[in-house]
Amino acid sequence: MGVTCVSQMPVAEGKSVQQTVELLTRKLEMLGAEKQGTFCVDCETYHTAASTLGSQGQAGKLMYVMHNSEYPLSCFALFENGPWLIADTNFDVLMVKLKGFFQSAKASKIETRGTRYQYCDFLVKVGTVTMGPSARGISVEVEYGPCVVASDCWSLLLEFLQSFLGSHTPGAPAVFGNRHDAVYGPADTMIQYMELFNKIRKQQQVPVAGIR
């Protein structure tokens, strides 16, 4: 497990979502990466049952439980700006128990898939975010293997995104900042892919203004 960069990679003008993946791996195979399996990362959105928020019209709280392909025997559930947990596969069955606490909200299954590819020490995950049935998004991910503490490495990843993003390339993400000489852990890259998930859904939501 080395350091992280989770993006949001635009679509192309007058392309789909598929056509621009298409276009990125195409990029990196050019570049000499090859492909390495699939990857996933899917999340399920809770909010905090009615019953426990009281009288005191207090706001109710989002769980996000998450999984990725990476680490098939983990289980990671994170609050936004919050705390965070990483427990094993059964916290899904501790969730149905948990139902008085938290539920499920309706239709929140976000994920994304797609492939890895290895390029020298960087390992590459394009992937598509669906919602349901629909492709709403394109994620890509940077792993560069070899270092463990994110500012000692930043500006590699940077000049490695550059050669394949373009004018794409992301700033660096926000939990560096948190956790700038700290080593880096998976948890650092759960909390990448919350924050796209949360954008890609708010990307979504239709504004109701003037709606009559």
Second form
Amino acid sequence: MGVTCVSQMPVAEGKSVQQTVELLTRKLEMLGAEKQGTFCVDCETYHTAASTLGSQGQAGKLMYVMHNSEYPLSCFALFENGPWLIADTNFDVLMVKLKGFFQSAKASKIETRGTRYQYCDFLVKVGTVTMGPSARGISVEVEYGPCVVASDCWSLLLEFLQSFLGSHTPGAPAVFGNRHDAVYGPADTMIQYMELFNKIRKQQQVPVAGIR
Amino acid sequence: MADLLSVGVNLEAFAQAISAIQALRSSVSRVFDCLKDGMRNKETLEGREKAFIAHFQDNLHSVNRDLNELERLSNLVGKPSENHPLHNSGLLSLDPVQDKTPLYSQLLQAYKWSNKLQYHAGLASGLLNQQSLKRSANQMGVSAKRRPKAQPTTLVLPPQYVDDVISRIDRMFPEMSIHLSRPNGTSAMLLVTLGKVLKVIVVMRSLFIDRTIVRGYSENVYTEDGKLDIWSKSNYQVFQKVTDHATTALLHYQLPQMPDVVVRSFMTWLRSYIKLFQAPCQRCGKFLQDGLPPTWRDFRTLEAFHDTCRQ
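Starting from the form predicted alone above, please write out the structure of the form predicted in complex with its partner chain.
The complete assembly is shown below, putting the previous chain first.
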């Protein structure tokens, strides 16, 4: 697992989500990247059940259960600013059993699907973020395999991002700042996805104009 | 040479026997020449016959003498012993199909050549050291008249010495750790871990570096049965490139008389890779060129360059 940066690509003016994704993939192919299949990252939200809240009425915490096709046998469970867990896929079944403590917010299942590209040692995934039937945005994930310490290769990643994202290049993700010399792990990638999904959820729906 | 003598072959007698064979051959050919020439021209027939017979007898006597000498010497030569002092390479010599796979003769030739090469290189380096190109005041102290003495071979060093040198280098740099093991005989195999950037496997032959292979920090360096995997390449192109550069470096840092200096310089060069992902190229200023960071480190200044940017 190399250092990964997940960011959102804003939809181009006057174009739909589909067309922006196509623009991006064409730029990547011109750079010399090779297509290598598809990927999918999804996320379900759970509230802590009301019965477990204390008499003081503390606010319920949100838990996110996520899957990543890069790690098909694993399941990630994260709290917003708190601990995270990597479990195997039986965890989903466990969540059904824990219905008393965690209730799922069914309408909030969000996922991103798209294609994987390989360029030298970089793995680029461009996906369409969908919530239900509607496309809400575009996620771009870039992973640099050889390096495992985040603070080492941020400048390198930035240069690569600029080469195909141009002016939409993001700033350094928050997780990079937290862990200075620690080895980067898949949980950090899932935290970045969780933050991205939350941001997109809060955004307004992308206007469905221009499909005439 | 001393080993062969102890085996039972008397080399001097051997050489003498060979020259005795040559003497015998020449005396036999003299006999036939005499016969071919026939009788010489003398006044009387008897004189001619007598001279011819006398000449012929002389030649036959010399043939007899040489044959006796040869027999005497061949008894002195003795038989080589039955057991193989050559071990595995001697078994190669038993291959009957010599035309298609002349392995043993090629092996011997290669071995003799490399020995001669080493000997000549030692002599040459001794002579070159005398003709110093430095202009400093203090001379080496070797006068031109004194012959250069034969350098002790550094190919056969005690393993303890190698261990000591490596452990001293290990303590030199804090971010580099060297682990030594000898899974395959006497040649040492080092696993060098540089920070959290990369791992290098160095295969050595006494104190000379033979091969290196560079892999990422997160990649597995052991095979399934727990041994060091010294053959498979890295999965990442950047480390495959660094492996090529490391091979160039081990060919560049050469000093046959002082191999520990060589190992030290190689490790110093390797240590400059701690900033593999952080240093931009000194020539073009960018981080990436064809998707690769600056992988080349200059041998003298240790500056980072892209492979395509280096002078």
